[in-house]
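Encoded as structure tokens, the following chain is the form predicted alone, with no partner shown.
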Amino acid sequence: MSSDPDKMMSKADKMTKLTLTRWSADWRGATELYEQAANGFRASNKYEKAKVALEKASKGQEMQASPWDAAKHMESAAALAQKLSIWNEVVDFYRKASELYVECGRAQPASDALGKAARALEDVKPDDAIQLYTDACEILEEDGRDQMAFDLYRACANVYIKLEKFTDAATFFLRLGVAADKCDATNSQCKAYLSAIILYLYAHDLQQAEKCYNDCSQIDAFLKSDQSRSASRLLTAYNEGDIEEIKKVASSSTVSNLDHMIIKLARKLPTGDVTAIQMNTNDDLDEDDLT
């Protein structure tokens, strides 16, 4: 048999197509050479082509109910869509991937699949990232694996602080700590909760934080806790427009066992005027009494 990957993927394309004297498709023959095929040009750095005869062999495995082997086959076809900054096709591969895991009943490796496309994409394409970190989320959700979701989870929450949407960074933490509390994963919990808080406060909305601390305050671990302490301090402070322990607390040792990224706008805190923070307080209080 010629070692030539083209004249492999030219033998492998007749082996599918139907004709007056093969009346059946050989996928099996067909998905051997596209493997081969696959080898061969990524050997001689033909990524492109490597790419299209991954998504062929992708297409017999599949014929040959073996969905598994598929995935495996669109994850590489993934990555050499991601060597080649072709994005559109890193998304739709690495769907298409997780699908098949989908099928075969595996939901690790079907979030896995989504959490390594929302990666790539972290930079070039952040809306895309999220959307694909929150799918990998739901599907380990789905299938009772909150804690795995951790990290994924986190990674949501970073690409928002990028796009500087920091409420929903906030919500992602708060999610977060959802899924801590089914797994009894108190320490996490905690630490998403005073995260979330953090994050209403970088983006200057005292009210929010309070509604989130009293909410989260409902759960007696997180009221015992060193983070409740600290966002109450946090809390405080900024009612009291006490710059000092403001910038104390953000820098104390409950917050620096925090995620890098929330650390680094903890240290900002506050960034506004704490004073003007107040203010705009009274204003709704007072507009509220209004009406």
Contents of the next structure:
Amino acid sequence: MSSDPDKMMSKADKMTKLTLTRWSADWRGATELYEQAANGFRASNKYEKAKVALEKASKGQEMQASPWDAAKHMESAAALAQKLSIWNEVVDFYRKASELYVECGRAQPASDALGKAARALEDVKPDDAIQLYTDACEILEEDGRDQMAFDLYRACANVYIKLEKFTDAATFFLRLGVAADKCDATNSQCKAYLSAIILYLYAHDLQQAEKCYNDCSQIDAFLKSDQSRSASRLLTAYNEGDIEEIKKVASSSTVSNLDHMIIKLARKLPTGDVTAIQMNTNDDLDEDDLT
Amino acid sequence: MPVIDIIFRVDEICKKYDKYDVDKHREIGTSGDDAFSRLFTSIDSDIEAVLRKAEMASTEKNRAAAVAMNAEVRRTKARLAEDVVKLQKLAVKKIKGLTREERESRCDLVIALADRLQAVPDGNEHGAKQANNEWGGASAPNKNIKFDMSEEDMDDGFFQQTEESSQFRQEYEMRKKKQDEGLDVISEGLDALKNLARDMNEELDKQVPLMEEMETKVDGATSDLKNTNVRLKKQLVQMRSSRNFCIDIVLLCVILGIVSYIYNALN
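Complement to the form predicted alone: the form predicted in complex with its partner chain:
Shown next: the complete complex, the earlier chain at its head.
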């Protein structure tokens, strides 16, 4: 019961090392010591050592066949690593924690762990963050809890938007739509489709936007919704080059109910080329007519 | 009884029984123009009755009753007009013992009667005046509209119409615009409410399975706790009873010790 965490650590290490006098490691005692040491380090703000202690405590719990406690310790270790900005360790720890949660059969905490990791990495390593978000969504979908995946999809799409990869973001919104369809969340589904269409328009890709609108109109729920009406108004306004109408739709209440990133993009919408698009399509028609 | 009284009483009685005086009637009857004067007197009395009714109608407060009375006055006037026509025919007839001047005077009498009849107010002029004020003369009775004159009338009256009704129209447009603005605001609010409500709905749907899971877990935990409590209680009861037993034994031993000490002391 020494109060010095270092001493506890060394004692616990000795307990786990197999020597001639010790044939089997005493994980229980060691784990307890590790946990106490970690608390002591945290209290004295020695985060590096606390992290190490938590890692070892988690290993101990795993050896004792209690994956839940192990996962919890791993998460705490990952949080400390985040504070210390050791990013690859953050990823590793959270992934390990998530695996342990899956071992317990608890999908929600598993995806939560990956979500936390992704959020930590959003600014620093966005690609890894996206990978983490995707994995988290997969875990939830496997478990049949698609509704919880909505937030993750939205966060992932936001990361893509920050990276200005609009088509990828739109793809994620479409995946959101699929997930929403599975759980009959029609409102989220329609909002997701409208967001995708707006993203395509923001990327100047009118054909893709129209294709997307046509595809989504196959779905009854979207066809009858306010969002599809706003989408069709937006597309006709684009086709006619009517900037006023675009602005009006972008500030309507339907659009203002989407994610705030999408609202920002929608407000900036006629991204310059509207009349050019219109003239192009007109020229095409004229050529066809003449020939 | 004074003579004057007798004379008055006789007069009264004569007046009362005048209708039974055949001679007097025959005297009146043989004047020759019985049909004419009879009709004349009857039409006269009818006109008096109509006049009285018209007066009553004009002073009537209840508009529905006034209208009904006016309608009746008009009906009576129409009937009497027919009678006046008949009277006129009678007046022109040549009757024995009648001079030419008398016949002409009869025609004049008939015309005077007809004028009196027309002059009876029957509510039409009043209504027409009101209509004129509102619509500037455009709705005068049809037979008064002559095309040439009405154009001039229309010009003066027309101007008045545009001033008043254009104001009215402006006010109507303004109110309609205000109503439209208000309705727009309401519709925007309703849109926001609808979106909020839908999102809340979906969020609650998300929470439902979580709540069910939590319920099962909490149910399990409560039953575990109940079990533990029961077992703990059993344990405590058992321990206490054994403790009482031990205390009993200890006290017994103490008493035996005291007794043996006293026995030793006595011995």
